[in-house]
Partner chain sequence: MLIKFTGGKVYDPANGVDGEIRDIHVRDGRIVTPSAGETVHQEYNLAGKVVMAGGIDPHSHIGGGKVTIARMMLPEDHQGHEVQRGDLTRSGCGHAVPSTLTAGYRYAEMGYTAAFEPAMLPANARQAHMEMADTPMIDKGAFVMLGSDDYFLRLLTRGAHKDEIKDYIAWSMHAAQALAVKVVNPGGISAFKFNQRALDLDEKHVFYGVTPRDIILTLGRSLQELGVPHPIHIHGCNLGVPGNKDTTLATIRASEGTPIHLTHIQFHSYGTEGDMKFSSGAAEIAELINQYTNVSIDIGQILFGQTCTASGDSMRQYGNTKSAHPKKWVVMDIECDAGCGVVPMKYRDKSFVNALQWAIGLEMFLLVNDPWRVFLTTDHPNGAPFTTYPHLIRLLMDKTFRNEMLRRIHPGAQAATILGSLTREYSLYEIAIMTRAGPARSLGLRDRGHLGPGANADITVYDDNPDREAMFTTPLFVFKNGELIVRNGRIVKVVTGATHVVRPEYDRKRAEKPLKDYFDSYHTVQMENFRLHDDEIITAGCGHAPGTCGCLVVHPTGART
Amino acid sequence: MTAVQAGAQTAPASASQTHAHVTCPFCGLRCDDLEIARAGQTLKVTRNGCDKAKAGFERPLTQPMPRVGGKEVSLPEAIAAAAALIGNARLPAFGGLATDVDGMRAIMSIADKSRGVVDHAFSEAQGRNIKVLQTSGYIMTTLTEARNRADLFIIASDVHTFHPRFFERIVCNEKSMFSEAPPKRTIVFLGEGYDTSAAVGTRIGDVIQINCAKQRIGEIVSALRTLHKGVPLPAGDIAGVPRSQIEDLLARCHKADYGVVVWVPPDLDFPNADLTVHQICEFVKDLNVKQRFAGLSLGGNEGASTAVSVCTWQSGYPLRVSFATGQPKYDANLFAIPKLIASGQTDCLVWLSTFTADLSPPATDIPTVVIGSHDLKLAKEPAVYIPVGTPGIDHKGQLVRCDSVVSLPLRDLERAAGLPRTVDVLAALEAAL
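Chain structure, single chain, in the form predicted on its own:
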């Protein structure tokens, strides 16, 4: 029995079709210029796709059935079992949250109704930015502004690994909105071990590498702030970097018409990394007294920017939020799902992961409901598993871009997978509570 027989609706697909101007849901950049060819239920990226896009669109389609306790059941039976677990839970936790705008709205409604907690799998990384925004604020740019205006990029993370088309689309573009022949750009890689191979092309001028450990980037930026303010700095080397290199970088910053510092929160994975983000944002504010400078944070993979945006719209708070008292309450430490599981405070985990096979739920003895992609890797059989379609492949949807200024429409590529939409499963689940 397939998911179609279990209750999902589908329409017959034509033998082949090519879709142009497709938005990719597998990276926070939301590149919207892909061309996808479909032959039956097989998809192939034929233009403008990176490795992440190809891995996401081209992975083989499977047709799993919903399962309860490892046994195949109908979709209504799986929804009833999930509703029973959530309804009887003392504090249900809704995690993963890798879904589109409609799916996130639906899970917020269920969390409110069941008095649960919501927390994205990447909340810890996103929290590095949120802490800075809450405590001191920051000046940020957008992908479009950076693409058209910036003449200096300071790359403070391994951007190319996390967002393979960032350089192609934002940094190395030959034309801009304001000029057919814009000036060359200076690229400074601040850190070590980065993939710098994409910083090539006619638009690229000087490419500079300042080698230092990621956890010491904040020291370099602090030295830049000190020198910028004219405060004496007796040190010859800072974080293993010669002072002359730091002074040269500061001079380039002062000469820039529009400088941008770029970082990827998940890549700054070390203790107190929010302090590094804080130093970057304060340096940007220092420079803005007399010139134009901005930060640009790249994240949003697995629907992370969508989840935090919808949570903020709906509750007034970013993730992590609890509805246990009947009203939204925010605490980035108390309501972290890993801590709730470890302390035994939650007795039911609901895990949403609809984009890739890799965002798996934690292996736990707590009853777990998984609403996920057809090929989601599971370390342990959950109490309930409901396969759903992937937004941007199996049905339409919307996702917020990593700079949080626009949402991009997702296409239905009509591969007729027979997998239900997450929002429809969640609507049925809420009705059953």
Given for the second form:
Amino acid sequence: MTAVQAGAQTAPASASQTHAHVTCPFCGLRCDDLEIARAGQTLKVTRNGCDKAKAGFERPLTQPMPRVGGKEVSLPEAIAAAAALIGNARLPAFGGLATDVDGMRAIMSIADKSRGVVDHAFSEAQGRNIKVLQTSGYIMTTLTEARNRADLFIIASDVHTFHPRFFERIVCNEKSMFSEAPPKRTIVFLGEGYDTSAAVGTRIGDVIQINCAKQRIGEIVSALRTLHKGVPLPAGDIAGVPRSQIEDLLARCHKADYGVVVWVPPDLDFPNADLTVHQICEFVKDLNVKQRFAGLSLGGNEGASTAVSVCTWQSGYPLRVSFATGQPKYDANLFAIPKLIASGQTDCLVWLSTFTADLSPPATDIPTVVIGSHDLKLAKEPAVYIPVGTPGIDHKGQLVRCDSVVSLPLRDLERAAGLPRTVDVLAALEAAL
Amino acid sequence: MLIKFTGGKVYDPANGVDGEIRDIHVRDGRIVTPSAGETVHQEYNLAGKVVMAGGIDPHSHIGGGKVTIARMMLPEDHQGHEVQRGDLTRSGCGHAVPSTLTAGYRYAEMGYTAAFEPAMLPANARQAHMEMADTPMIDKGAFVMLGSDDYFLRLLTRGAHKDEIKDYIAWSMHAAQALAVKVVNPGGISAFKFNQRALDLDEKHVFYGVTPRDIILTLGRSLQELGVPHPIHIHGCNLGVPGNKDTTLATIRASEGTPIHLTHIQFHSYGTEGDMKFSSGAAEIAELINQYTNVSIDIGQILFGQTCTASGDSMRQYGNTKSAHPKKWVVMDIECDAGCGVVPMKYRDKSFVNALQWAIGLEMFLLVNDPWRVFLTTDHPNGAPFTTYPHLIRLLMDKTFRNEMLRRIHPGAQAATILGSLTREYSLYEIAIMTRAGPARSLGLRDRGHLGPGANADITVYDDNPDREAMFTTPLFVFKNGELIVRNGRIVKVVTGATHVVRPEYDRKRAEKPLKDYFDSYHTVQMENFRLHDDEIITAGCGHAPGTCGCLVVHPTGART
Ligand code: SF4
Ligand SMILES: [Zn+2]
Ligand SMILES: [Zn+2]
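Could you give the coordinates for the form predicted in complex with the partner chain, as opposed to the form predicted on its own above?
The next block holds the full complex; its first chain is the one shown before.
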């Protein structure tokens, strides 16, 4: 383990530098074609980043000291204070979990030792897919596969807002593996209020808008399933959509060589949205009896897909997991940190948020240890605050992409911020328990 | 420090030692011949004990996306199999698809010191290595999957020069940090994406126009020329399909002398005879294997109970979804590179088909003569979890026990198998070949799987218990690199195993020029990031500096010994 130091910022080794093939940690798409120029400690995205990436990389570096009870302290003092809080807690809760693979490994280790609970800030959203996985399963595809193979995209979430380069990279790409002159693609927006502005370019053929509230997507997909099976449906609109439009969509699905239904779990943010995901996945299965079709779930922002993957391979269970008994116990509902806080079951919150400034800990009166990015917004001064480096800016790392298949390496952009790695802070913390 | 293991009954087939009473000396993690008069610092008196090298599992799905999908899908399989955190060990869980930590502990507790992940997709290699890094105690490594990836198929389609193909294979091995190359349903995973539902050995892929035969031979010959020790590891066409024995026989004949390894051959040895149109092809296949000395196999034995199948073979796994138990499954198309299918499965001794599958695997074990060419696997977790190995060993070593088990299975299956007439019982020497020396030789692990001077001191000591299941379940001692890690089947020290790779020579510049264009044009990952760097697989596991600790072992290429 590297020695843990803070406030030891030295000047960067060189005054300026350009990094190529940089992976962006700011959404689940994990674009890795960015070029980033550094001048002193200032970063600038010079190629391929979206606005979200620019906002993430280019924010000015502040260099806070660790704090205990609002008072600046040394890193070892902050770690000792955090260890005391965690060590004395009845049920420490490890939340946020916006970190890289090594950070998540360290959280798993400390949660196991301190008999705590682990829960990512976006577990609820991710859980919509996991529920479907655990009840019926699915047929899925990944980004490169969709980019080259799909001729029909059914977009069932506001993809562009969550993943600003999805269309550019996966839908509007001019080159394709399987044809010198790849055919135009049909884009169907299923839902309302999406940013559809990116569905433009030479690859885009028909763009069809099917207007319905997101809560009613499931109804429409279920109607597609019914019609596909040849079961008659009562006459009339379905979820406010004219019947003819649904029949047209089904015909287009049947004609597709490789259709892909895309959704973003956090955007399907309404009660029982897992049933919508379920309908989509079952429709895809129905179609696959005769033809090829696949689902493509996005999301995975703030390290969500990394957290759930590491938790699953290390503990056996996806989030949310409690180690209170010394063994992993899985309950996607009971171990939700907001619930544990509300019911008074947890008496110490450890909040890990190392990518953006915005994934702040929930407002709570229980003692909170924040291990966070240098500029993390805090509504309230936590018991302990330990600023750490951002994986992919301040140190190397690895992150799992939204499709949970591909992982990308993260680079150290060498701005020498003097911010410690989360994994080193947590290792020291665990040793002090 | 010199450690002496005194007076054990040693089974070390690589050095021709068959149950002789021998002393073994270990210094600095290696087996040595001590100099005359050298002081012994520590001694283990092993009189009456059985001594073997640490077990090596050459085919076990322990790391990578599909295993984690299986873990995530099956909380019901873990419940009741939780493992308490110990003084030394982390908590975990699992039965069919254990957590990485638990898998590492279980292997070591069973006397195994290495296991190899056979289906690492290039696109998922980084995660496969992360999971292996989180599998403590044992050495590991992985076989990179090629043969349904667009780049390879287009090379084949345009009749690329063999050097170009070899460059690409070598590049893929380096990029994915692989020990060997596997092909799964050759071309079939890709064909499924084009809506082909089957692809037999000489059937053409609708888009690329190449056949599985072309793919297998190209990969097999290229690996031989590159000097990769392990031959092409083949998961053949038509997995699980009644009648697939003919494809398997044809695949063996197609090898034309090129070394090939046919994996989980049990799943590829089915005939179509009888009322149920399902019969054993084991005898026919074993006879051919006995003639073709260029062929090695592992069995992929099934054992009864709940498990989960996890395979790169999306085409055949989709076909198997109708047998899913419980009724849920995942199939994925991946990155124009590969695919996967995860289908939970419960094998029942009262099901005719399952019972006969069980018998077919055992027939194959007993009918192939040369134990150097048969490796003991359940294709974990596809046929059964690896924790069933001691039971499987007893089935092979104890005819009375085997026949007792045979009498419990579906009567139709009893009538359809010749198993009851097979009297062969494996000896300890043969078990040591199948579970140590054979896999090590086949994978090119020159300093593993044996107990001669220079070997890594991975040593397992057993009580010579006539109940071989009990014997192999709970070893007395397990040593990893000369350190005692397990005593009486319980972990006494947690260690981090090494990752094993092979790096054939090739012209990297020549390989990367077209690859760079290709990645830039079509992929969603940059070529530079597709490659796994050494520090990614080393620091993750142990925190040692590269080159200082032996946690990354690069095995030499060259002619097979
Ligand atoms: S789309 Fe996502 S990963 Fe790509 S540059 Fe923007 S924020 Fe980063
Ligand atoms: Zn396998
Ligand atoms: Zn090391």
